[in-house]
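In structure tokens, one chain follows: the form predicted alone.
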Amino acid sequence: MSSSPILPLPSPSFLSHRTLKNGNNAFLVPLGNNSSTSSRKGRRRVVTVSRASTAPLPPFKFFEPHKAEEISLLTELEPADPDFYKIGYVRSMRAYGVEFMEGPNGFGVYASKDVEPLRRARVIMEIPLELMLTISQKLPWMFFPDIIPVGHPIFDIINSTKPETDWDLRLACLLLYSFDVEGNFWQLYGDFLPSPEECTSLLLAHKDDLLELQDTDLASKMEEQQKRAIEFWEKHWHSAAPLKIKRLACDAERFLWALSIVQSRAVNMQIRVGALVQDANMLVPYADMLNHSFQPNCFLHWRFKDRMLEVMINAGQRIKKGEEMTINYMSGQKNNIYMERYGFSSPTNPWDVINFSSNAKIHLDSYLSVFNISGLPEEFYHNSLLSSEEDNNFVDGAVIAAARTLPTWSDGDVPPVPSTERRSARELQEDCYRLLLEFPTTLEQDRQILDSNPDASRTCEAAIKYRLHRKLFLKKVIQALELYQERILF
């Protein structure tokens, strides 16, 4: 089979040295090799050195974080090319003000200080690139680290793939992959990673567990990407494969697990390395920790210069301590996209839909301004300085989910008879209720069912939350359309 050649990332092998100011002159100091180094060889320290010394520097532990004397010495560098003098061959990620914790929603990171606001974004964590699994989107294919040897048979897998669809089947390649290169920094890290019994993605989820979405056309999708991947494993593990491919996913049970992590925990970003801008799907180290939120305090920002992702707080943003740090994962997604990809959903998603069957429509701009939810389709937002304390607790997602949802009409300023505007919102309540009346559980069945099976699995529980959710949404919109009738402004 034919196969593109590997295109290697540029790397500044040919940076030897660091120059460091000692008073009026400047000072040389070796960083050792060029050669690719591992988290467990370490690295070189930034030392003080005199005119008449020339010890050789002591090794850095890789997790090891900066002492304070250390940084007062990395603000004294001075760059011979400002492009390139922080690309060290190995560097050690970094995090301000943050520490990582077991949360209710499995490992996050929180802010470990208070953090007031500010008029710009501040860096909280910086990964650089080397610590990153990369692939680009677009043939020829080319990765960071460059870690696969030239005629190794994962490569003509990872080939084998369509460019436009099978993202997730190269990165779970790579990511098996460099849990077997020796020394390499993903070998500690999946440390870290959830075992399959704690990931909630429904590529590991029985038959009986997608039966408890209580969704079939979901649970159809779900058994294709099922399919696909057991398929993709099947063509490529067989029995006559060599055995350096063999060891890196022993079972399919092993490749559905490798693809839960890519898709549940990779982002898709648009990098700079040099002069190259590529798109790229990244496995980020640390930065996969940070939880979803649809309204998150930051966001994820590539600083080319050094080629660096940062994790940043949002401008503006005032975070007490204990909060937990999240990002957006997508935008405009119903929940079953977000069980799809991710296992989890959310009663209070603001992009969430209901497909109503009555022809009955209540008045849009009525319906915002009983609710104080401004700007447009797009772009809604619940204005809470013009609500009461009430009105705070209520409104949240699942209501301008509904006003994106319900059916509408706008007329201008010309508001409609009151009394055929009540009947509008009843007929849609009863929508809502005949919804609800199609689930073969209750809300309450739902809820009973997860607190007598703690030892349920985390796919089970899933797929149980997903219809909970569902049907959470539905009763807030029937809670909405009772207070609409009550609160009409005309």
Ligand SMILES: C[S@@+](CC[C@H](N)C(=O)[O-])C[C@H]1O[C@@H](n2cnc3c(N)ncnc32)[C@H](O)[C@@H]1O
Given for the second form:
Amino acid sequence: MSSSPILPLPSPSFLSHRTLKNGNNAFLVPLGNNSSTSSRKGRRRVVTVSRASTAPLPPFKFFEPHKAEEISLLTELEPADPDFYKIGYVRSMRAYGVEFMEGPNGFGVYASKDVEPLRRARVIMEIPLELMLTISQKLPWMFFPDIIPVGHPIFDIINSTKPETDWDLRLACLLLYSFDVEGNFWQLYGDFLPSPEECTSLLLAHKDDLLELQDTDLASKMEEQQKRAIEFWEKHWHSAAPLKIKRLACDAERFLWALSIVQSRAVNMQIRVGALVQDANMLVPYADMLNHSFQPNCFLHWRFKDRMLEVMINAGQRIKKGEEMTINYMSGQKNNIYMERYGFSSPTNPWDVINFSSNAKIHLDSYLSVFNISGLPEEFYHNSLLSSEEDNNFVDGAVIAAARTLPTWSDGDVPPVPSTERRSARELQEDCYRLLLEFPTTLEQDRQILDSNPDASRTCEAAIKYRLHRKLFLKKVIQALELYQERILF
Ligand SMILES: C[S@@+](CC[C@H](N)C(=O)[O-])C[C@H]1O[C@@H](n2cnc3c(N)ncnc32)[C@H](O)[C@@H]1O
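Return one more block: the form predicted together with this ligand, after the form predicted alone shown previously.
Now the complete complex, all chains and molecules, led by this one.
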């Protein structure tokens, strides 16, 4: 990996211009040769050109699927290379009614036909155990597939780690080893993994990119993680290390890349071997191309009997041809945690928080009823049955997050006093405005920075989006409080 993860500029012979319906251009840029992984014939970065930055910003709406709230990048999806399917099919991987495409968030899984809602969940992928890289968390530890010969020094390196805390280092060693085994599936699949330039993981971020986060806690956490990885690499990849170890990760960047792949793609699951049930971390090819959503339409299901991992559509879910299929990576986590592990954030994360300093409190039950939010804090959801407007069956995650984090009092017996509620809501709004002012750049400036730097590294882009998403989140909460003040009389 080059030490500067900047996307190589497209050379004219590779450049492919596509005119979109609305007249914007998307450029398909093949990766440069500076990738430290093997030749990545499988992936091209789809670079998108956003709307002219002078275009008016759309108003913030509350009741709108959150995709529309994201930065309005226009893009074209690029189908995966046929080899991507072939290398799996010949090894008994099965995919039903789905196709793999490249879009703004890298590879993703899309419906290749309409799926009507069913009472029972439906399988869309089956991945054989043999294709997964698996490592157990506790002693006696084990890993699959059984490809490491007894006495190989990588075995000793893995064995020297703490299974409970170092699952990522262990899996990174196993991944690097698999890339090196002649004929191993991962040698081929590696071509379709994101290159260092394509990864959004902050493990690969420069110090300057980390400053763009405008979150010192997160930046120093990432620096610590980078240090941990580099120290591990230096300890085991020293000059006297055997050649069969050295060639797995010639430099620290290669190890950091493997670690970022592992952290952003591994899933935790229980496996049973004989009578033993173990918590394990796994890299599951194909299923690891599913992107995240806070309103996922799919989930992962492990069926040990047939040594298969199944990806299923949530029961009752209708999915239209061309729609993206998604899973929920982590439940109940704030944006900084998503950034730390995956390098992305969302202004509609229903679990994000605001650290208010005001002493004002609003009435939780009243706030919830204004937005037709039902359930307990652990499972707030928009109750469309309570809504008179038929189309308004979506409530933005920021409104739900606000319900969780706004200073509130809740007492079913005491009705809210409208004048007090309005005053409190105003005070909380002012707190949000004050928090917005603490950012050196405005939301609009961030949008312009993103628009005018299409060649910025993925980590830099992710860092700018992160602070932009916090501002969007604050603005949404301000608007939610506005609406609350308007409606509190009724
Ligand atoms: C498990 S991989 C999913 C497949 C990935 N898109 C790829 O190209 O290989 C996770 C990575 O996908 C991207 N990603 C997934 N969901 C996303 C989302 N909702 N928004 C932005 N990026 C996302 C992030 O780069 C994340 O680290």
